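What follows is a single chain, given as structure tokens, in the form predicted alone.
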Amino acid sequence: MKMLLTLAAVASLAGTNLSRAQQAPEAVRSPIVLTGADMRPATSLNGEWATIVDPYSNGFSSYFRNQKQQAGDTRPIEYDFSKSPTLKVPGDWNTQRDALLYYEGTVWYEREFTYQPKEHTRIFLHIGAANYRSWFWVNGKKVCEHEGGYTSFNCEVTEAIHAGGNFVVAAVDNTRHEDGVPTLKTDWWNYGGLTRAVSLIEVPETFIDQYDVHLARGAGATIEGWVHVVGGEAGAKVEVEIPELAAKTASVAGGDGRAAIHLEVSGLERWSPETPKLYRVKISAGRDSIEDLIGFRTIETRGTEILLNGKPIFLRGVCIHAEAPYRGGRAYSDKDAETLLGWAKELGANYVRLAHYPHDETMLRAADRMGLLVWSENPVYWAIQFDNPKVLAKAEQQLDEEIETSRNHAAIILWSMANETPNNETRTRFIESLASHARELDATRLITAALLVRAEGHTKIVDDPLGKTLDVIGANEYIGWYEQTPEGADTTEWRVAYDKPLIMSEFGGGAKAGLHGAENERWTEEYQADIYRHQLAMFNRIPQLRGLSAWILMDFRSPTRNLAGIQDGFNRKGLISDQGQKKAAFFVLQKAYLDRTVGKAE
């Protein structure tokens, strides 16, 4: 069985089995997004779930019923969750079972639970993430389906759940698709499964689904925003209270269910990397209330400056994949987040780029607590189908879910629309549309994207037309690794076509932890460290540079990295190995960050 699964997986990775999921129904978005879902009381469904591996997607005709063979029943039932092996949720299936490491296809999950619904309530099945397409049934009744592997969503189960014993069945298919977001090829592992937490959330019939509470730009202390109420009537009362500031305001919902918020406060301590102050904010509407932890700060640009709370800041940072330290697989826990972000703080970072997709609430909550500014990214990666309206709709859906769930995190200052996309008119229109959509959803943050740069001799040129749309320009470059030698950075000059802040969103090179040799010997820690030394000197010659995010904090799995004895299925550009071993380049960058010898001083 192990060999058969492995061979099927290899065929899938080669692109020979990409059509099998067409047997399953098309996935669409769930209509309810819950801001601050992790702050609501919930019944956890985490733990061991029974699973059936289904590479041909045969189970859509029957598995959701969770049938059992009854005595005297002669009909064949060729599955039984009660006799099936289990997988832990949250968690990817790839690293929990050797035979599934390369598997791409459908896996069925089943979990039984006891529940006692209350009157005049609505119940939602909350899924932190399921990669990539997923379908859910409760007690045999379909409750929702979803597409997108890195955002949370909610399935209403009010009519499906009953008092006493219940069961939930999920089908999750991580097959890659040409019209997916991201598309067929990525430089990270395609972890499948229920990769983030699953729970049941109970709310009143009239409830708060979304809210935006933030500090208005300027020198004052005005809290503004809005609260949206589902199921209420126009004129319904909404209250927002910040007890520590002795501040409270009331508003009424309009016909669209939205109530505007305006609150003058005194004694406000602004959130920053040095003082990551969070306030408990209570939001109430009728019988519903939610308490969130929110920091208040402003972010804007002025010419080539990035202003945090009205003052210039240089972003000293590093990129991070949602890859779990030590155990491997998809990161999901508080411990994962605290380890990764703890390393970033030790590096001297005040900022992290969370690549290349939205990370989960545990990471964002930790960034809020620890004082790390965040670049959050939509998974529009490399060459997706920019001429396909359905793909644009999928990208917008994932952007909606990213912003609507995460808009109250003080740590997030940048919404990134894309990474390393080809320069053509179709691509530019596609991402311009996304940027416009993001500004409609959230006008308080900056819009960016990681662009490719071109070269003329020893000059790097940043003139991608997409730059006209961005507030902050991101640029990826790998002098010393994919081009030239590390010394090439010494004679490289930069020309930026836009009078805007520039972040070097990626730079670096690979090394296997513990491999030592000469500075000119690839894959050694010495070679990687030498790249960083030359890069850091070059950065100080770029007048409008306002940030750095080295690629990358920790080694991570990638099916495209197959140099035996060195990569072994890992991208080795990490400053730290996946087992926590710091490489020489970590200390080179750490010294530059802590001594403030790189970048314009604040």
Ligand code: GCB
Given for the second form:
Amino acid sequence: MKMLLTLAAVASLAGTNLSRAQQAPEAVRSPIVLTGADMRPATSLNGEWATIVDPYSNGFSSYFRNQKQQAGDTRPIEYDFSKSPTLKVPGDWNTQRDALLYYEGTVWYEREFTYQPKEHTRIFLHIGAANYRSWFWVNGKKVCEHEGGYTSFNCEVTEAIHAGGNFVVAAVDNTRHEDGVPTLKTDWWNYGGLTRAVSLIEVPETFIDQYDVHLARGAGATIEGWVHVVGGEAGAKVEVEIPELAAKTASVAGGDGRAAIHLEVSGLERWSPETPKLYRVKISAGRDSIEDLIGFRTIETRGTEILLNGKPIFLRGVCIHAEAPYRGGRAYSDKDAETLLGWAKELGANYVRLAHYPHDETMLRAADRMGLLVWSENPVYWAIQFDNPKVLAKAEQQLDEEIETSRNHAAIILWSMANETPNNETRTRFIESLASHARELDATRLITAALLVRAEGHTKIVDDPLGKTLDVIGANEYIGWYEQTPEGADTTEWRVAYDKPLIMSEFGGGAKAGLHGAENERWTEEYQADIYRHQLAMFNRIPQLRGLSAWILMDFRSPTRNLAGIQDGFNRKGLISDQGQKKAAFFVLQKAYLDRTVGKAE
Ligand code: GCB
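Having displayed the form predicted alone, please output the structure of the form predicted in complex with this ligand.
Shown next: the complete complex, the earlier chain at its head.
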């Protein structure tokens, strides 16, 4: 009742809020996914955008028109983008303006640009990511809306754009919602804004929207997959060429717009962390063509083994948030990616868990180039509304976008459905449904999730029923930090109910860089290093352990970490501080990785 009154009061006080609610999407799918969008010629719209901070979402009735007060004009136009301060795109708003560090609500963005559309083309506004909901208008015409803060999407602007001067207006709202994915509570910063690159992509009327080119499992060298063409009649001719392998194939799209690919190649150098070989792959259909850089490898499991290119591998890794080193805020650039992944390489890692949502394309490209295997995750985190079908639709939509845009990255070997979800039937059904959806979209990779672990005395038990659905089991544990002392690991035994590979997907503890003291003194580098020493010894007593991703590479901002003088708004479990200082634990793990004293010998 109280809730109804509140809603009624808000509606009568602020009619504009109501109109926004009417426009709000129910997990709208962006109609076109563009695989390899970053490889297409594009007109960048990155740079300074005029912005209006709109905490009451007042602008939904007018700001998108970008009106200008004319001389003698008496209309009450109470906004003016041309006089408003700017924010950089890509970039979160929180770290660009002090007053916005904690802001949660709507910010309006406006940018003017000139454009000359070609004839017989379609034009898309490509948004790398906008957290969390966003609405877009071009020249005052609404072109799309989107929900989900970590995946790219494309708004068709063909009808809205014209030759000469144009403007684009976006409303981005990072308000958290109970029925959002993720939901109200996360242990990372809710960075808002146009956090990744924005561009215009123009394609012929008949164009390639998605493709999947991968190496077939088995000892041979068969490259297979498909290319999907939009706008062509069935019968559109598709060609795929890998010049370096002197391989070329032509096929024809069926009624569903898909053309199957099959290429027998010889002399293929398989992609691996040691040899991250990428090939130029040219895909064309009619007047459209795209050139991607793709590595070829296989990934599968056999019993408790993970096989990369048919050979057992142990994943020596670390978790990474998309947090920018040194400057803070959401990571988006090649430099951010190269710094983070460079540190992972220095650690001796061959694998990274990109937590807890899909990361930027720049990160995946860098992982392909640098030879790091990737666990990529859907933001189903902790207790979302598993009993709400709309939430399932939202999670599925984000998973679709993640897989459809990133499926050609050799680096990605694992699709993670979720992190630390409560063990109950509704949750299990929800994630089973996501997992079968992921398998339908991509049968070439492994499905995982980071599970909670239970304990009986000194035994840790991994028997969450979700394990049945997964190819690889992820388990998170914090012995020595949230429970027991670091020595607790010495007497801990592990029981895993599934005959499948296990990855310890998180373990670790906090330390403030530069704080030194005794090994039993929390928050010191010595304490954190001690946790790692005991953990590493324990790992060698888990026969089916096939990988590790320590939590976490670098300290990251979190609204839940408020211990003054130590955390100051940062989760301090990084092996490296946000300013690049390596802590003692970094070197403990590095030694174990480089000397191969942890994990099953490959
Ligand atoms: C976890 C979560 C991760 C947190 C971490 C911590 O289990 O998966 O998101 O940040 O613990 O530091 O507590």
